[in-house]
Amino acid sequence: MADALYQELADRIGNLIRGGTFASGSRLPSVRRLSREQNVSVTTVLEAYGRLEGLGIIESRPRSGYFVCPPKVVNGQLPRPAAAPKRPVAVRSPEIFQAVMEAATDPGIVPFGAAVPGDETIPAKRLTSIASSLARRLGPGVYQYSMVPGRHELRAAVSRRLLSAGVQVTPDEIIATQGASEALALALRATTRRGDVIAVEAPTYFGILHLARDMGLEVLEVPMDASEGMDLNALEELSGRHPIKACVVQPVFQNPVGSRMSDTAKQRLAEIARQRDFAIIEDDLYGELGHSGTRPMAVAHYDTDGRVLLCGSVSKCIAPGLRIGWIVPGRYLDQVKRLKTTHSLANPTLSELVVAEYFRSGAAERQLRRISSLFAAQCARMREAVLREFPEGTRVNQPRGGFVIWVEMPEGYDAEKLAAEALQQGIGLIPGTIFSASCRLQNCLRLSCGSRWDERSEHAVRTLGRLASHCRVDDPA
């Protein structure tokens, strides 16, 4: 009998999940409030569960409870690897990236483009207590500068974190920074000069594509596997025929294709940049936000030489207007350090101990786990409504960390036209040529689920499929 009522238990879970009551990647009742409803012991709750877990509807996260899982990707679905140029390129920025970027902050626009967290994802409840209990402690303090390296609460909080990424590092290697972007803009000013060549991934994020072009630095797109990231073979190929200073990589949940390397591809990027000599300078901005729960190892944790530059931020998992960031410069510790009090001085002292205490206090645990399952359901519902509203043939990655979508439409299909005719429909997205040195991927194009999905999200990617029918390269403008 017990065991016929909890298959009977699985059995209405499935059915409920396959009609859409729970969608892909969202959380599932928890055990007692199961329990409680359909009036079963815990035990059998816990037994239907583990039964549609054994199938691979389901799935636990520690501390996190039950989520269902994302539709099994049918071969042919991810998007392929990018062909690039095999020698190295002047940057070039397509004349579409203006209007995107401005469209991607008007709250008119369904944000599909930048990819930013939404208002409902921000504890700002939480940070302005954090806040206002500072500013009556320490008074006129939180409102002086913070010079380099940065307050020591808020180093001794990431050094804390960092240990989970299986990077062992102190306060003093640590330098505090306004947001990511000054951290990579940093490390890229450390390692390189002038007609230097930096190798990437491509596709990668456009802010790294823009720095290079600003310090005259010349770019070689490495291919990338959209779920296992950076092709090494290629890198190793390539790093042997040019004389490679640094390379920028996302090992963890990339942007925009949202690729996870191994810890064996992490291991041996680490080895082919000692036997080759150049930096790598780890982008690891989504490294906390896995749709599973778990955290996965940094590149920095194999370095052994300290030619990793390991960069994060706050700008994801918390708030991006805090302007908080990091970046362990390993071997580079003095220059960044010189570097950083030449190009901007000092930081916002207030956001750093805010973010401190938000460490100290536990918060951010609760927070991860809090948006890191709404970013996956988000995920999952952008990429099942792409695949059924767009051309067919078009292929989605399935992320495993962050909260962008890539999306490669058939040969011949026109994203930078999709974008500007998205907009005028008030729509916002970012064109794939803006993610390639040589402003190629012109069939592909980003997708942001940082924000709640609702009908008008539905709606929108339904507008964007009918557009993109007859967006093609050869159509008239």
Contents of the next structure:
Number of protein chains: 2
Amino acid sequence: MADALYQELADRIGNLIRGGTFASGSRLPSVRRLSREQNVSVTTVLEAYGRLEGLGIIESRPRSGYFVCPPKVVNGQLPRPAAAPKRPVAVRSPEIFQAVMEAATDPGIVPFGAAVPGDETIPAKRLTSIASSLARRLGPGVYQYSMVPGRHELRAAVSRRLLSAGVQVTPDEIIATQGASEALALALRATTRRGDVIAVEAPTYFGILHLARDMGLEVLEVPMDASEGMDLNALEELSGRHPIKACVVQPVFQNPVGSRMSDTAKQRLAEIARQRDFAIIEDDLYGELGHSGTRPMAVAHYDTDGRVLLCGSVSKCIAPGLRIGWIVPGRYLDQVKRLKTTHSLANPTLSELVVAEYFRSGAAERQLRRISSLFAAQCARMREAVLREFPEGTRVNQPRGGFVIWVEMPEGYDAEKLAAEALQQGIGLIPGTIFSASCRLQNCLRLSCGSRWDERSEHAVRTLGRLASHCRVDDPA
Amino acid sequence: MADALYQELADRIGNLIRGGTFASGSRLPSVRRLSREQNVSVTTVLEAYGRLEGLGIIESRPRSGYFVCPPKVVNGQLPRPAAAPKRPVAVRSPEIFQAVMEAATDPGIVPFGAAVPGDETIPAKRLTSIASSLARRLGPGVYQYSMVPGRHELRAAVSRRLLSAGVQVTPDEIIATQGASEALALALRATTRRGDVIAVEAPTYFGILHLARDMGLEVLEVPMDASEGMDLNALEELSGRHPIKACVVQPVFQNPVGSRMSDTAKQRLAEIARQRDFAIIEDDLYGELGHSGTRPMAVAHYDTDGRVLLCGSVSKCIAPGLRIGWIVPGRYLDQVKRLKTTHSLANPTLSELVVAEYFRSGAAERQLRRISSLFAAQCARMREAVLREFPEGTRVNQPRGGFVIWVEMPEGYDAEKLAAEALQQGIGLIPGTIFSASCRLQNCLRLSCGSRWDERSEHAVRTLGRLASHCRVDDPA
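What I would like now is the form predicted in complex with a further copy of the same chain, since the data block earlier showed the form predicted alone; can you produce it?
Next comes the full complex, this chain leading.
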């Protein structure tokens, strides 16, 4: 009977995991809580968890509890590092870009395009309640200018949050920005001049490429490993041959490949930057969205002489529409202050105060646990669906955080054609060429998994798979 | 008896005008309303108004009612046009800038520095009530990305408002920005490249100078008349000798001199731009804050081939902390869209929706009437106080809109020294050198009249006058 009971419980939890209720990497209810909720003994729960652990479905971590293991890769391989030109290039931008971006927030389009978190991930009620209470309490103050460097409350809250990434800075070393976009733009302006060369990941977030083009910078593309991140041997070799001024990197949960650099690699990156005397622009946008629930160290943790400019925001983990980000510019503090004053003067004041209070209240921890699990589950579903529906030989990454996945179709497939045809069918996606300064990665694409997975999503991936099979480089347009 | 009655009423209103209740340029209560409120006959009111009109204190305007006349200049002359180098120069920035800006929002400092509207001008309760209601109705939608070009509701509201400036554009021709600062930055980026020359007013808003320096532009300073605005003969001559790419101009209620170009001048400016083939970046930040209650035409009204980029915001007339502005970029529409996507991606969504609803509700008209009168009265008070307290020979402009005044001390006085000493005494102000690309205008300064005029203000001007008398170029520091 007891035997039947723990087996039954194990089955039930196993089904919830397969069904996505408990996502890959997420924490399971504590033994005590499950015993209470299911009205069974602690021993029964321990036996059920033990069985699932034996099957490799969950794992126990000392002093942390039980976690869902990542799914095994049964029918796919990780995408391969992208080939990249071994010299700096001026940035080109594919023609399809504007159409893809305009579809990004069209509610009629299946939202696999821009990396937008779904409505259900946004703690709207809580944010509104904080905003109302602040506006009542502070009156016109919440509508006045919040001049550079931004409200102290926000900078203090950010300095507390950054402790978990191993970064110890005072509020005075932080400048509030309008999202990470502005932080990245300020970082590039502070560290480079027209004609300079910067190193970027290949593939990299396309916003960096557009900024570089607009500022007249050349980019050196450094290959990425879908699991380990930027190839540091390549960076070392390339930076020896070309004088780079800054290296833009997303060390953890990289967009678009979802990789995570090891701590050793981060330390080595900081060391290379010191030797070659370049700045590191660290884009930490997804750092708090690790699928396993852990918050990795930032490269800034290994910085010894203020050459890392750490950029972050709440856009992917609380709400994008608040437009609140930050930059910790190290030795570039005064320059970034001056540039921020020049280019945008001030931030949305109420947003700054709302984020400060949201952090202060402790709500952010719960929010991050909740949505990291959600994103992990949605990425897993997307990955499975793509491997099932796309042409044979398609590779898909296994993101370790964030909510995008990177798809590498076999050579000869053309993701720009696919994106154009998908748009016709009401489905958004971003072709790989947009993530490449040299418009390579033609057979790759990024799919956002920020929104709720449902019937429409399943259907859309089926449609994409069908369309993909006809989208080859040689096919007539 | 009736005689005594209308004389008494005239005296009472005269006192209210001198006391600042009815500001220079503001509309007086209608005859009917005053008759009702004061419980006197319509004839008595007409006679009282007639007497005040005879004294030159008020004026009647056909079909509009009675208005307070501007005060006569009794003890002061307008500042003279600034001398300016007749060739393009690289922008220099005085060292004092950062200190002056940092004091700008320090509540302990008398706020004559940055052009910040006072708390009492901000319709905080109304904005909060609109925000709460939108957040309840739209849920997470108000926290999602508002991607380029911004929410349709806002762009539609702006297109309706621009009708009063003679500008007829569809919402699709408008791009929402983060304040006018971003609009100006986008306009400069869309029309120039590093090394180009732009024409600016002398003096001009310092933000333009900092942007120009940062973008590697040279500036050609065109003298200003404190009443009529940019000297178009000078512009014509200078633009014939130097190839300028864009001319940045605040045609109405210019910051810092408060001038207003005539419609003929605006038309001529548009014509010069066509002939010399340069763009006009029209900064319309104060266009709705005319002290006489009228809303002048924009230069964009006279644009025939899309070369005017019209920039505006709600920062000075509703609330700066919302960070909502706009740009109507004419023929540069696609470029500005691309640049906005690259440099800041999105705007604060709730702010966009709040401004749209505030405009739609009709509250903006009442708000503008209310604060224009307030600003007119505060400028008049400041002007009087400065003429009374500052060294003999000091000239003060008579702004026709907005809320800053421009002070020209006699030659040999040093406003940077004054600003530094004033800061020590807890008083903010901005020295003239900050408004000049070539750090001229050393004997000039700008005083903001955005905040409530009170005892502290009176005292602060007295202190400034005393300090000024010792701040001469030759004095040892």
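No experiment lies behind these values; they were computed from the predicted model shown. What we label the rigid core is the largest C-alpha set whose atoms superpose within 1.5 Å from one form to the other. Positions refer to the first chain, counted from 1.
Once the rigid core is overlaid between the two forms, Q424 does not reach a Cα shift of 2 Å, moving by less than that.
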